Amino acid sequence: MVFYIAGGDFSNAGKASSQIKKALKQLNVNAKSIKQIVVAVYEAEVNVAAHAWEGKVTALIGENDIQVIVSDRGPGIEDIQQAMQPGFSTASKEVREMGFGAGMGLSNIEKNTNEMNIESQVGEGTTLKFRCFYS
């Protein structure tokens, strides 16, 4: 599955989750499991939305996983480690004033997934990569 976020449009952040989410009940995945993988895919949904230029969200469903792999062209990540930090922000007033960026986004991520890894080029963009298993 793969689902393309431009920049800026928070009201088609949530189309990738929601199409996961679908597909995953359609395979009876656990209702814990399921919630956790959404609110990991709409984390980075958003992040892609407030953040970047555009961006791309390709899931991988197998049997007992999920892999997504987010990646965007943006202006990438200065210090990833304070970007995990809970509160940490750097989304423009506009977002904020939006009800977005309150800076959960990578530490939900993080919370709701088994594995997790994100590589950043300033001024180039993204990649977060993120495995779930289920049962």
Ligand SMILES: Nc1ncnc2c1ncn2[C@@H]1O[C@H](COP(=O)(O)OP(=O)(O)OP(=O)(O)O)[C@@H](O)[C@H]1O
Given for the second form:
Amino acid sequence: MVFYIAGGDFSNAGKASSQIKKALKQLNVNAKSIKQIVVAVYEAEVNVAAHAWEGKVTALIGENDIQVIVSDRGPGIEDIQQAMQPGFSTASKEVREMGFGAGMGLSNIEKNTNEMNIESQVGEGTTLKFRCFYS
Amino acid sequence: MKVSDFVEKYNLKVFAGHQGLEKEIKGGYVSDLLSDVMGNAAEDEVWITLQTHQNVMAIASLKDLAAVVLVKGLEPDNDTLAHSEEEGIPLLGTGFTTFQMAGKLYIDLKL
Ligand SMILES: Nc1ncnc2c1ncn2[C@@H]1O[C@H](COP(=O)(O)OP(=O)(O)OP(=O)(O)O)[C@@H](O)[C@H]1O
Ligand SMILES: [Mg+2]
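Can you return the structure of this protein in the form predicted together with the named molecule rather than the form predicted alone?
Full assembly next; the chain just shown is listed first.
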């Protein structure tokens, strides 16, 4: 499954997680795993809308696990370790007013996935990959 | 306590999502930070907030929340209404502040 997200478009953020949730339900994946996967996908989608120019979510749904790749064109992340710290955020004032920008997204992703990896080129973009095994 | 009992008891406004009024409330969560709700709210909880845009309903749906309450007389955006209706998750309104609403619900649920 592939989903496109435009930077700044918060109304579309949530589409990928919603569709993935439906697909996993149909496959009878256990409810706890679905919940965790949905949190991770949503946070990744919102990060594209909040921080990047455009991006796409690719989900590879397997029998025992799901792999998700979120790649964007955008400003990139200078210091990934710092970005991962709960509370660190560079979100704009407008984005914060919507209630985003608590700096909790990446740590939510980490907590809810089995494997997570971020690669980023400043000025070009970011690729986030994660994997969840259905428990 | 069902969402409909909660609505009746506090004379809450039902903006949309009537379909979900018979759901049982298991708890509540209070936050205006969306990632906080995403990370910490649980299924069948009522989310009390002052955020009125449609991402609120996206989160309510993804997290299978029982209902959302907008406080202090705030009105939802149009697409928030539409999303609530689509998902069948009640979007409620009250004149109470977050503190007041959460306090009442907390006592009702005997948590
Ligand atoms: N795709 C991305 N492109 C560029 N920067 C990013 C991207 N994702 C995250 N970041 C950077 O990492 C920081 C932390 O991200 P994180 O998701 O944890 O918090 P946030 O998005 O700022 O707030 P929240 O997720 O709580 O709404 C962001 O503020 C931003 O600086
Ligand atoms: Mg984020």
